[in-house]
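Just one chain follows, in the form predicted on its own, and it is written as structure tokens.
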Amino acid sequence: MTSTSNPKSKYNVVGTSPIRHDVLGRVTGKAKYGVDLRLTGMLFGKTLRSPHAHARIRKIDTSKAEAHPGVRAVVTTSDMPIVNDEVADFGETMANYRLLAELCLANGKVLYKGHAVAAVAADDIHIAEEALDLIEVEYEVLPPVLTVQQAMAEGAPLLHEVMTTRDVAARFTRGTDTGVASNIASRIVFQGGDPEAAFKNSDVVVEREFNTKMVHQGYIEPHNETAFWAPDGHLTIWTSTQGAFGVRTQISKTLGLPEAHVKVIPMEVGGGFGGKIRSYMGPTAALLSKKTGRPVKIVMNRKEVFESSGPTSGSNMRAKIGANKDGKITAAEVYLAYEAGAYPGSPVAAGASTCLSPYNLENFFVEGLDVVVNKPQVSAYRAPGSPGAALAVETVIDEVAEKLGIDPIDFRLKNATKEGDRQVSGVVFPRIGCVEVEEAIKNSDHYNTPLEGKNRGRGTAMGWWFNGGNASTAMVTVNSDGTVGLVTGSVDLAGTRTAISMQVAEVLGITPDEIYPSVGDTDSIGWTGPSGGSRTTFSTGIAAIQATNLVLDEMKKRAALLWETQPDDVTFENNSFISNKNSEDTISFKDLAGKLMGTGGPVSASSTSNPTQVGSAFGGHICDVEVDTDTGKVTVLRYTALQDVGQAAHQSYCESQVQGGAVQGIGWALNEEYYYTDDGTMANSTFLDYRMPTTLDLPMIDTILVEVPNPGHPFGIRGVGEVPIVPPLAAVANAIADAIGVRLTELPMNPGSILAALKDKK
């Protein structure tokens, strides 16, 4: 790995790479994940799941399971309270609570193989598994629809007989029995100018159709939830989640409890990438706990993770782009139909919003459809919706440049979006780094090194993500020894404890190891959005900075008290408080901390952020491949990922986030897919058969961090984690096209598809 960034940070702490606070627990196995939880009297739960992709539930008989020795309780949908339709924002996805209740326990119909039908709690996991075989379910099997094309075909079986197509303003709400029932849950459109006329006046027009498969986030830790419903009516949930407050709201709504009666304790998370925002088993575990009066833990096995949690959408897409001979894009038209899974809520709106963002366009039409199919409901996956849409746009962009005889980066630079340009949604871009990233590609060693050899090719692609704001809460406490306690509501997925601590340390002029960060539960810290959307270091960092400044204001009052002056006469710089009236009156932060009990007592402060100047980010990738035309195998020879990070908070964390996203995108491009049989069975629901890349499949990923400061953050920080998964699909596809002269439009681009494309070429 090599890394390049701007010259040394102008800050003392921000921009460096200290050791993360939780490293010892992570590497020694001492960190406590949800599966590690042990409670007195704890029972073990298992979930009965549908063997059919689409069927009506005619009857459920649980009597034999309930009578089985060691079984303490059984629950079905009849135990679930009636939940009204209500839409909620989960940070990276939207959801309807009524549908989330049906996701936890099927009501009337099962809509995918693996849909939860019932659950048991028993003295041990083996008894629970035995009990599942004793539950008798009578099904009326229905034909499934497994692709958006099948779901939208005339006469297709309907997943929801009372769902009608709604516009984006009413997404995720059920339809009524008026209107025409449909598997299309919603439609979103962005349009501007006159693309039809612009295409007629274009010198070059390229149009292609693309298809992608569902893929999984690939986290190693399975979903887990433990519940204890106390006799006083208060419910506690322990879970490995990306957002404790979202889980609290979901469970309270699903079970009809006041939020104040639900406490969620987030455990360490073994990977999430957007897939651990919602609760799949919390309501079920809670109902079992209520029946038994004991804690109940449910953990998915790997097959359940694949079949019953949320992957990201498969899709059918079309992209059409025109340009004049001078290399100016004249018009763009994009069609996106995304699989939502069994319930509405695909990230098609995000795909439609982001796909054309690297380009300044006057004439465009973007249409997105959210389509239900008999597969698990999709979840967020790192820049949800954007990678697939970028595949369609960026490969066509590359082909237009090729037909015009223009270098692909020169073509992108000529059309690059800048500050003040409008997105297709109508939102004006603030300070952005699209041009800077493309210039960095143009000037990089990788791009300027000739690629030689048979069947070798180079591809580039751009990507953009909004980045999230959302509210966060942080609390800062000064200890008597001069160290600082930091509590936030943000679950730590990738070192955010340290990245946020660094911002506090920067303000205070101390070192990160003098900060002691922790993640609070929903009773001990204020509301905080999920760790997702590239928002945590940015938004929670702002909350922590604000709380730190409040602490400094109070400590200035304490110093003023010591010196018998006014707080306005005290300044803080270089880790010391200084009197403006008498230069000899100075005291270090640490020394003043030791005097707090004698000057009024402890000092702590909390603050909540809800930033609006989020600071979206652009990334650009360069990929070199070699294609074995005898076997179809694609070898990635060299890969460089470039990204505007604003100001790198933690240098090596930024690099690893960019590298990780690139690796996941390469896997998505070349190997990964949910492979379904005609009856809706996932045929590769193990890590043996679901082919994710390993270190043996990849070169070292080089990174170049471009720093265009975000004006919405005190230190210029932008979110980093999501953009790097957007360009790889197209970058790999463009590299393969350059290597063998064939453009692939289906994912994954595995050896079989490569050989088929070469055969068609001949």
The other form holds:
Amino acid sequence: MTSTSNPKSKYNVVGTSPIRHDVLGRVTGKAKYGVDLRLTGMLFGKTLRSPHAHARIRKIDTSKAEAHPGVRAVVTTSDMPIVNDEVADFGETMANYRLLAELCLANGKVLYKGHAVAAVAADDIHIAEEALDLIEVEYEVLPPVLTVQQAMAEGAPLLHEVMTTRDVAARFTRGTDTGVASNIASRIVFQGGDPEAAFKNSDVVVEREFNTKMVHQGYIEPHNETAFWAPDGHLTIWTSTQGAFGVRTQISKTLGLPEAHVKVIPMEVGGGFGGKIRSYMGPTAALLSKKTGRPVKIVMNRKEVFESSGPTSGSNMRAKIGANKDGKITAAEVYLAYEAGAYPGSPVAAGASTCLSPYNLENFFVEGLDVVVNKPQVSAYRAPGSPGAALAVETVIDEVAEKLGIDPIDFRLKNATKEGDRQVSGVVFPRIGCVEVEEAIKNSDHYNTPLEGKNRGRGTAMGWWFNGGNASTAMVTVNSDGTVGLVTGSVDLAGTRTAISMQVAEVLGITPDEIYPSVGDTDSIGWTGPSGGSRTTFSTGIAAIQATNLVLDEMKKRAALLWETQPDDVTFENNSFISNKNSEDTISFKDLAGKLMGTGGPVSASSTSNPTQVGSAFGGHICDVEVDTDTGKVTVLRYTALQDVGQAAHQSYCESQVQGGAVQGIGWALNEEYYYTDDGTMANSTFLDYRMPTTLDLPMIDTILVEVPNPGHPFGIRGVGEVPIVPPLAAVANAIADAIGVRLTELPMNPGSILAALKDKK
Amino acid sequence: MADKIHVKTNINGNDIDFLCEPRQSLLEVLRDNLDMTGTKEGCGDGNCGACTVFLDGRIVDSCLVLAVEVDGKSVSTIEGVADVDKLHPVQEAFLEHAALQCGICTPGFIMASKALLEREPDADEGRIRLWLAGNLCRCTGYDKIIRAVQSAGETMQGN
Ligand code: FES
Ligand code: FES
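Swap state to the form predicted in complex with the partner chain from the form predicted on its own:
Shown next: the complete complex, the earlier chain at its head.
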């Protein structure tokens, strides 16, 4: 329930739940998402996509399509400038601009079914679709590799003849070239102590192998990009993206344009979860616009979203954990091989560095492989890389606790990481809430309510995510009536306009509805990283607080002018400026706002943040299930998600983030998968067959917000959005194991695999 | 390209006529011909409910209805749900209960919930979950949506 007060919060505004500034438009159908854009003279674009998972393109003949009535232009890779190799940090993943150009229009080879080969602009969408059938492409079909095991097998067909494996020492580095041609793009290793010896001296050792499939973020709004290349050479792109500046860079690099000649206007976004950071059709729409002189809009259909955008990796994993009778973990060993899809860049490094974080370990060995396969190139998906790895570690942890006869939360508490402990990556933990979350689980009503009934079980699991920092820009403007304008470069995916306004309101002592927040385009606000990595409320919030403080500094000067004193003698508290010299000299923020024109002119300020003290976060979930042993169907009976959110910024939307992430995880655990046939065709590319959770599949999702303030933010805010997808895969698997006494090690745990597991048990 | 067909219909209380091709869906005509983009497209094949509208008082997925089929019928869309200065109780409840994040699913959920509550304002959680199972939301996990619909039902019963 939204409310404007929260007795638990020590702040006036931060921690409450005001109604969002932007929701009125969303409940009335007025909000403009990228798909809703319509420009004068606009043409409709459509992409021709490869029917093969792996093939060489011998010839493309577009002449018949070009002659089709109503078709205005056709483009292929030959219209694309030559793009050089250059690797850059692209939100939560790394990317090479040459490969991004090839992703937008295949060059010589198609690497997955659905790879873009050509595109058409026509008077309407149906004509564009007809024209696709008229483009003749001659392919030399090659054998595809569809799993990491196939890709790494002796003599496997290579996707990229020139690619060699790189040895990587840390996340976000390119690593050193081993010179070995292979489908393994990179290998990352973290090690400490002597795990081998420690395993030998352990009372209990459990080792298991896991396999998971690709899954999709599943946002309801398909990808869309509209481009207009003006006669003066300036290109404008309107798109539903998580980050306008990243799209600008990608487009300027792939089209060889100066960044100043590209303007990206971020539209409202109908869900992203990491999948809407990269541009898939922007360069193509731009080239079509250049050829026609008219705006061109391209929207994916659902099949294209599944086959041609960026899902997250399927994987092959092993986890081995040892412990002693006293409940201390002796050693851990984790092997992760992640599908990158067609181009390097799976989130395996993130999986490798997060999966053991809930535990303070002396002896460990973690190895991660980034493996290319003939499937769409993966993109970020909510805590990318972490949920799969957590499935492996957290189910083995559960089994070790079971073997030791210790309560799984007590076992975790005994080994929990605390401030000052070292992660496997070598980074030292700042103030974190691992213990607090585990204790909250132990104290929760859910954990203390016995679960009774046949074939019912309870599972718990922990998860951790770094959370992002990254740079943001915010601009604060004081209006003459005391209201405030706020512009940031952060795309608002789910209420960040308001969560950031609340921080400004807190500083100024006003209400959030006295602030009007908007999202700027790339020409109107400074560089801002994408809304991803759970960074926006945190990092853009800091930029907004800094800009607000700059505004207050300037207003102190104005007050000093009025009172003929020095700015240093003016303080601001409780929404008023006060003179330290004369207690009668006081003026409210609003009244001073009305006097700005007479005291030197308007006041506004911009600030950029690039925070380093990012508050990472732990979550812990409790899941109760019932398994129907006749049908194999798993019903989630009760679910509680606990999370250290730092100081909650917006109470309701913190809860909603946690609920949404948990449910995506439940879907991943139980039903979702890219189902491939041997030739590399995704056989279930509709929402009917790619089965995401519906209202009927779920109970209410209870949340418990544990608030351990982040010292790196003025109000203690941590990122919230990603952690909640990390524990569910393992929490559900542990619950199923508790219910039927079988440990499933393959996702999804759908009725078919449950029945198979029950049969094997007999 | 087939000849265009003249369709006379009523949308949100206004008599409207338009020309369309036989292959165009109602969803496409609403969005592309009539510029009523409040109704959303998530899948185009009847599996997400983002395009839910009323056709002669019954909810349908407008992506599965051909535009020519609405000749002589009446259509209501999300644009017609609120009065000029007053939201419908379902819309109000979605605001109050934070029942949306990105909001792309929201028009569909509001139309479907309104259809349910106009008949059964006292629908309980199970009934609401069954009724809304054709509408996908990927952001919220549904918890707050269900609570919003329950609360709107209470308002509509005059509680
Ligand atoms: S767009 Fe009609 S049901 Fe999805
Ligand atoms: S709020 Fe985003 S899909 Fe429902």
